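In the block that follows, a single chain appears as structure tokens, in the form predicted on its own.
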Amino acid sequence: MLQLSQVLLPVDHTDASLHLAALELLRTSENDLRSLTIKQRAIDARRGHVHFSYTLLADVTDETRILQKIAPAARVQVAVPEGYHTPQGRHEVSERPVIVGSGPCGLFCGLLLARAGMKPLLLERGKAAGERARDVTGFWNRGWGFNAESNVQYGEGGAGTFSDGKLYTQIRDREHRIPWLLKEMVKAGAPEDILIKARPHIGTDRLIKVVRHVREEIISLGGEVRFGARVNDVVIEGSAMRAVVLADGTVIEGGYFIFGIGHSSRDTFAMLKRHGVPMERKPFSIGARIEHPQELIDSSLYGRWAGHERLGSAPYKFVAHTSTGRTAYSFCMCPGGLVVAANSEPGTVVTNGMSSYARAESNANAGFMVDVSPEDYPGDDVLAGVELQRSIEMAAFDLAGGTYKAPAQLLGDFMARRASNGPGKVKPSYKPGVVWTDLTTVLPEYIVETLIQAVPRIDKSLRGFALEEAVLTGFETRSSCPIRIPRDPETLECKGVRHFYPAGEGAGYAGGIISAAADGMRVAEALLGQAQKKSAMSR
């Protein structure tokens, strides 16, 4: 099998032209080509031209002859097998693994363990995905009260359930977990095009089905999932975790405790700190959601091809370095999406973005973020980053009148540091609604100045970004977890607490759906390896 890279074709190309382009690159005839499949398809909109860029796999009759004929050719190479080696064997354990959290980390850790016969118990403080979705949309759209245990952050599927469902990541994947994950998601109901898109996404509307399917398989294999099961405490004896204690007083013992709690489980962080669990402060980011007309973004990036059905709504990504010594960047960009309420505590306002699979809403939005380092945190407490987040979220709540509406400002007014009185042609999509005000009165000055300096820099490559009527909605504070729980690089146990496995975003080892799921898989692999060693020693 040969891999063909950077096969560029116009937006309106035909299947036949793709086939001909492959033959031309291979310098061969139809008779030498047994089959041709698409491995990946990306949109290349650089340098003012829009193309599809394909990576193809070609099964040919004589690889050696073709490679000799076209050598040297970096765009044609022997394809490297990318199969993920699923842990083999079945393991019966006297004390089952206990997984805290049913986001992508906990679910895929649980799936591997269940397939290996370990019958994990998953504890989720929130509700199942369907019930959770009703609570969230009721809060957004129907004036329902805020539910501190069933919201965008807490519940089956984790925070990523109410996002764009982005399935791309920059983590290294030498073990080929990512292709395996994507195939599993397709089996669970995700659209098949995620297998070939360079920037795949599911969308909130389809992700819920995937999450439910994974949970049902875990249960069918002997695992158990409990909702409304908030872990309030842990039992640590002899430098080892022995049990967790639920809010209702139930004590659950186990042999392994995997915490995939997500980046917003602040009460759990505080509880672990009380027990002396080691933690480290780490950087994160703070900013606001920025909204532009999707048509403007499409036109800026795709030119005359804007609106073409093959391209869909255009995504963007930017990084802008400023004289403040800090960087502004786009985070979790949602084409054709909505800005939504994402708080997990009462009396706070947090923003995030989400899109359906169709990405058909009228606005584009993204987190407009600035890096924040531990040196910026107030005080020396390991949870000082959490307190910085919370202080901004509470100030946002007060600034918008204490009703869970969000403070908002036109970009032109933000640049001039003056309050806004109402919208222009860009209508804010945030639910439950916005209050027009001055965001600069809440954000730290170093963030305000960095964002202001970044706007004209970004506008040079993303024309229209500096639109004065673009809407900033405050504030985005949950880009990542402000702490890391250190763990042994080999066993993945917490350093200093045996049988405790911090994992995913909440432990500081992931930053999105796929990276969190992959980290959950790593922990499952480590546990299975240990179980196999114990079994061998007992024989």
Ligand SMILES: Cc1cc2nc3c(=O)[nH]c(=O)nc-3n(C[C@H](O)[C@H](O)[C@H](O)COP(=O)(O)OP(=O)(O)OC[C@H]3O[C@@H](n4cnc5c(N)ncnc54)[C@H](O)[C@@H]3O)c2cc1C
Second form
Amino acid sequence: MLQLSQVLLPVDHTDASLHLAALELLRTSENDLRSLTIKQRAIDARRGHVHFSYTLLADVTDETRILQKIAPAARVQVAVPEGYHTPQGRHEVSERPVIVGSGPCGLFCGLLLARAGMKPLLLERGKAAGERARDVTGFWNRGWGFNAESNVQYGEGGAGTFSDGKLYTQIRDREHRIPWLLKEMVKAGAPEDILIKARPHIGTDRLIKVVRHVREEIISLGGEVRFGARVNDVVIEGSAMRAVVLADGTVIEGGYFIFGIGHSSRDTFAMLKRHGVPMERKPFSIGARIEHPQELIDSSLYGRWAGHERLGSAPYKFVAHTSTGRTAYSFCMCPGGLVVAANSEPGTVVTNGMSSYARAESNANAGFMVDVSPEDYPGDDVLAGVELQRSIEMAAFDLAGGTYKAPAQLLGDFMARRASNGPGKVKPSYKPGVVWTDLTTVLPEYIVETLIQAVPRIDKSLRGFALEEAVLTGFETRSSCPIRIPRDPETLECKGVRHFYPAGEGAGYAGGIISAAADGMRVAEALLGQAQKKSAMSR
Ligand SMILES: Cc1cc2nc3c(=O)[nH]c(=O)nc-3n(C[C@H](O)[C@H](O)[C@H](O)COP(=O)(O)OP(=O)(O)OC[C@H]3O[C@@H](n4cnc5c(N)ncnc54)[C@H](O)[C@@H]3O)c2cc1C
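So the form predicted on its own is up there; where is the form predicted together with the named molecule?
The complete assembly is shown below, putting the previous chain first.
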């Protein structure tokens, strides 16, 4: 099989022209080509031209002859076979694995363990996806009825359930876990195009289906999933975790404890700290959501092709270095999406973004973020970063009048450091509504100054970004976790606490749906390796 890279074709090309382009690149005829499949399709919108850039797989009659004929041809190479090797063998164990959290990390860890015969028990503090969706949308629509155990951060599917469902990541993937994950998601109901798009996305509407499907498979293989099961405490004896204790006092023993608790489970971090579990502070980011008309972003990036049905709503990404020594960057950009309330504690406001699969809303939004390092905030408490996040979230709630509306400001007013009085042509999408104010009064000065300096720099490559009527909605504080729980690099157990596997975003090993799911898989693989050793020794 040969892999053809960077096959560029115009936006309105036909299937026949794709075929022809492949034959031209291979310098061969139809007779030599058994089949041609698309491995990946990217939109290349650089330098004012818009193309599709394909990576193709060609099954040809005589690879060696073709390669010799076109040598040297960096764009044609022998394809490296992709194949994730799922852990083999059945593992019937007396001490079952207990997984805390049913986000992407917990779910995919659970799926691998269940397929290996381990019958995992998943404990989730929130509710099942359907019931959770009613709580979340009810709160968004009404502005009251916030549920501290069933919200955008807590419940089946974890933090990504109400998201844009972007399924790409920059992590290295030598083991090919990512293509495996995408295929599993398609089997579970995700759209097939996620297998070939360079920037696949699934949308909240389809993601909920996938999450349910994975849960059902785990149960069908003998696993168990309990909702409304918050882990409040742990039992650690002789530097090994022996049990977890639920909020209702139930003690659950097990052989392995995987904590995929996400970045928002602050009470759980505090409980683990009380038990002396090692933790380190790590950098994270703070900023606000910025909204522009999607049409503006489309025409800035796609020019005359803006609005073409094959392109959809344009995504953007930027990094801007400033003289403050800090970088402002876009985070979790949602084309044709909505800004949403993403708090998990009462009396706080937190923003984030989501889209449905169609990405058809009129605004584009993204986190407009600045990096924060542990040196930026006082105190030597390992959870001081959590306190900084919380103080900004509480200030946001107060700034907007204590009603769960979010504080908002026009970008032009933010740049001039003056309060806004109302919207311009961009209508903020945040439900349950916004209060116009001055965000610069709450954010640390180093963040305000970095964002202000970044705007004209970003506008140079993303024309229109500096639109004065663009809306900033505050504040985005949960882009990543402010702590890491150190693990043994081989066994992936927590350093100093045996049988305890901190995993995913909350433990500091992932930042997004796919990387969290892949980390859950790594932990499952490590655990299965250890289980196998243990049973071989006991034989
Ligand atoms: C609104 C929003 C949009 C996002 N959009 C995207 C996107 O488009 N693409 C992307 O890649 N990422 C996105 N993210 C980030 C992504 O969702 C997270 O990176 C990912 O979900 C982390 O996975 P995880 O399994 O490590 O943790 P989580 O998904 O946070 O899951 C942790 C789970 O553990 C449960 N839990 C916590 N503590 C306990 C306890 N003590 N007892 C029992 N259960 C507990 C929680 O209820 C939760 O369900 C978004 C996040 C949000 C909030």
